[in-house]
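What follows is a single chain, given as structure tokens, in the form predicted on its own.
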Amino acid sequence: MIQTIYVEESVRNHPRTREICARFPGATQIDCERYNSVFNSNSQNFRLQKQQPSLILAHKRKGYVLPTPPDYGIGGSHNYYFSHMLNCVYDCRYCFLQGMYRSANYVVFVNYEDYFDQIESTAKEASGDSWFFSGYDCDSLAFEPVTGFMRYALDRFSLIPKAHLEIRTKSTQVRDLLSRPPIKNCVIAFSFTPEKVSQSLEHRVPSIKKRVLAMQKLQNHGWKIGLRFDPIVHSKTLESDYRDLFTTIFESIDPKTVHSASYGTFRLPKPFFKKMVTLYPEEKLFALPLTEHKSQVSFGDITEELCLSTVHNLLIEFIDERIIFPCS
């Protein structure tokens, strides 16, 4: 439950600000000139704030749509991401957001229209189809009952056939998606790790079975479904763990109609990793045999290749190799 809401002066009277604040009638509201004066202030502790995050409602002024990293995509030649929200309601111990942000508070930018004006113009300028990825700085659906962002996004994307939307999530908040007809240029992509990894590292995340059930409902309703296996965390039981995971998933969904699958190993920029170790010095994940290479912390080339090849070889037992995309 949100107990404190910071509101930028520029959006104090915005209809979405009033609507979101009305969902938390008991919350204390505090005005601020700019959101980053709260979000980026010094002497914050991400770990402590994560126990009771505040909500910050703000106006996004630039950078609505950004190019993805080179290895981020599912086959498209023009790839972009956008973030209507900063920080995630879940608490995955491997998440880079803990190392990137000083604050665990949630920031929601309420000027949705500006995002999609930029998405529309970007798609028109591109030669051919473009992909736009949501879920980079937050979970796309987990806060949807509060923000309603994806409802608005789907309405806009339905009018831009050259623009394709990926909604990436670990959430089971799919009620709105089931209440409307699916659109052809949207993929609902669910992220998974094996049961043991999920239970130890993905705090507050719905169980694998609940996510698979949500995915099954969406597939039966006609939505395109994607599978995302990132990060892969190496262990001695890697092969059996992923075989169990894939068996659980493909017993419930039709592998022939899966739109795409992608995978990548655990990796972090070195500064993010160092901060996360400071936040969680007792975390066993950070005590694994990791190496530094080109300012990245990962399992190293040999272990990484083993992880990637193991997951790839298991995946092709279930789905067409042509729809599988590694993230190196």
The other form holds:
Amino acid sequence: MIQTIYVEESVRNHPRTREICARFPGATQIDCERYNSVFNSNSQNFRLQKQQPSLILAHKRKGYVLPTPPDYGIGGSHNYYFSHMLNCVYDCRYCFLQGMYRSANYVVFVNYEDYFDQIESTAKEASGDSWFFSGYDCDSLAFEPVTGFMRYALDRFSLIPKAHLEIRTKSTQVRDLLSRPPIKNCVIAFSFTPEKVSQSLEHRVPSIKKRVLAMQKLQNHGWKIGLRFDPIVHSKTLESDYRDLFTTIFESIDPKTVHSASYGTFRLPKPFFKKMVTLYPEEKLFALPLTEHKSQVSFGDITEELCLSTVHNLLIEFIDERIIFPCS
Amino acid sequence: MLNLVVATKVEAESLINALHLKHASATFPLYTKDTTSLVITGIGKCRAAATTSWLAARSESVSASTGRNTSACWLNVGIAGHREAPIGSIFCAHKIHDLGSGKVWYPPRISSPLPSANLTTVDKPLENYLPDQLHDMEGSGFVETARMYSYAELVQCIKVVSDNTEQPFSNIDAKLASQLIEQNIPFIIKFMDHLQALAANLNTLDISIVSEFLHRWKFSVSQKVILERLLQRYSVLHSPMTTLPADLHQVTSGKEALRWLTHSVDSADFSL
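Since the one above is the form predicted on its own, can you give the form predicted in complex with the partner chain too?
Up next: the whole complex, starting with the chain shown before.
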């Protein structure tokens, strides 16, 4: 439950600000001139804030849509991402957000219209189809009952057939999606790690069983489903762990209608990793013998290759190789 | 570790008594017991800043890697004016505005039953109260300085309303100031306990053996950072090191000790 809401002056009277604030009648509201005076201030401790994050309502001023890193995508040639929210309601220990942001507070930019105006113009300018990825700086659906962002996004994307939307999530908040007809240019992509990894590293995340059930409901309703296995965290039981995971998923999901699957290994920019170690020195993942290469911290080439080939070889037992995309 | 920063002796008295603190220094009036310290700063933000810095410098156990005493809680307690709030009501500050410089700080909210309010720090008492604001003369100096030594979440201000439009500043005397703090001692102590419980989340690994290493061998500043992290990893992957392993008794330099530790953690079990 949100106990504190910081409201940027520029959105104080925005209808969405009023709607969101009304959902938390007991919350203390604090005015701030600009959201970054709260979010980016010095000396904050992400770990302490994560115990009771506050909500910051703000106006996004630029950079609504950005190009993805070169190897990020699921087959499209024009790939972009956007973030209507910064930070995630979940607490995955491997997540780069802990290393990237000073604050664990949730920022929601309420000027949704500006995002989609830029998405429309970006899609129009592109020579072919474009992909727009949501869920890079937050979970796309976990905060949906509060923000209603995806409801708005789907209305807008339904009018831009050249633009494809990926909604990436670990959430089971699919009620809205089930209450509307699916649109062809949208993929709901669920992220998974094996049970053991999920239990030790993905705090507050719904169980695999619940996520698979949500995915199954969406697939039955006609939505395109994606599978995301990123990050792969090495373990001695990697192969059996992923075999169990895939078996659980494909017992409930029709592999023939899966839109795409992607995977990538655990890796972090070195400064992010360093900060995460300071926050969680007792985390076993960070104590393992990881390697540094080109400012990235990872399990190292040999282990990574083993992880990637193991997951790839297992995946092709279940789904068509043409819809499998490695991410680096 | 809890550091209390209070402007005047009359505001501090009931805290000193309730926490059984003993006089410990005359440079600045300092009262301590175990890991709790209370310092009296004198009136005004400059004095608050200077005294806070002095108290921080006295603290030990600063982490080599973070440069902070990560478990230190800092609490400024004092009286404040407010246009409407009743005399004796207590608040923690959620936004601190320095009227002189225009600077603003947002002390992160911690789960506490205390109500919160804006706090404006002024250079001299205002004749007309600003709306919806507490007014004090130390808050900004304290928060700006204490945040240099600890995490923002652990730096908080608690204010008890001493004057308002009906009972103005000129009515305050030493007895009233002391009484107002005294009647709120249970709330203040509860807040202190809460703050310290929050800080306890940060002290999850015991690497006190580091002092044994530093005693036996020489380490450069950067080697100390490496040593702390290796001992943390050792603690996670094996078990906390409480005494020096026998192998290390043969080691003759800090560099060799680091090499031994590196090998020990890098050859540990490679899975979660």
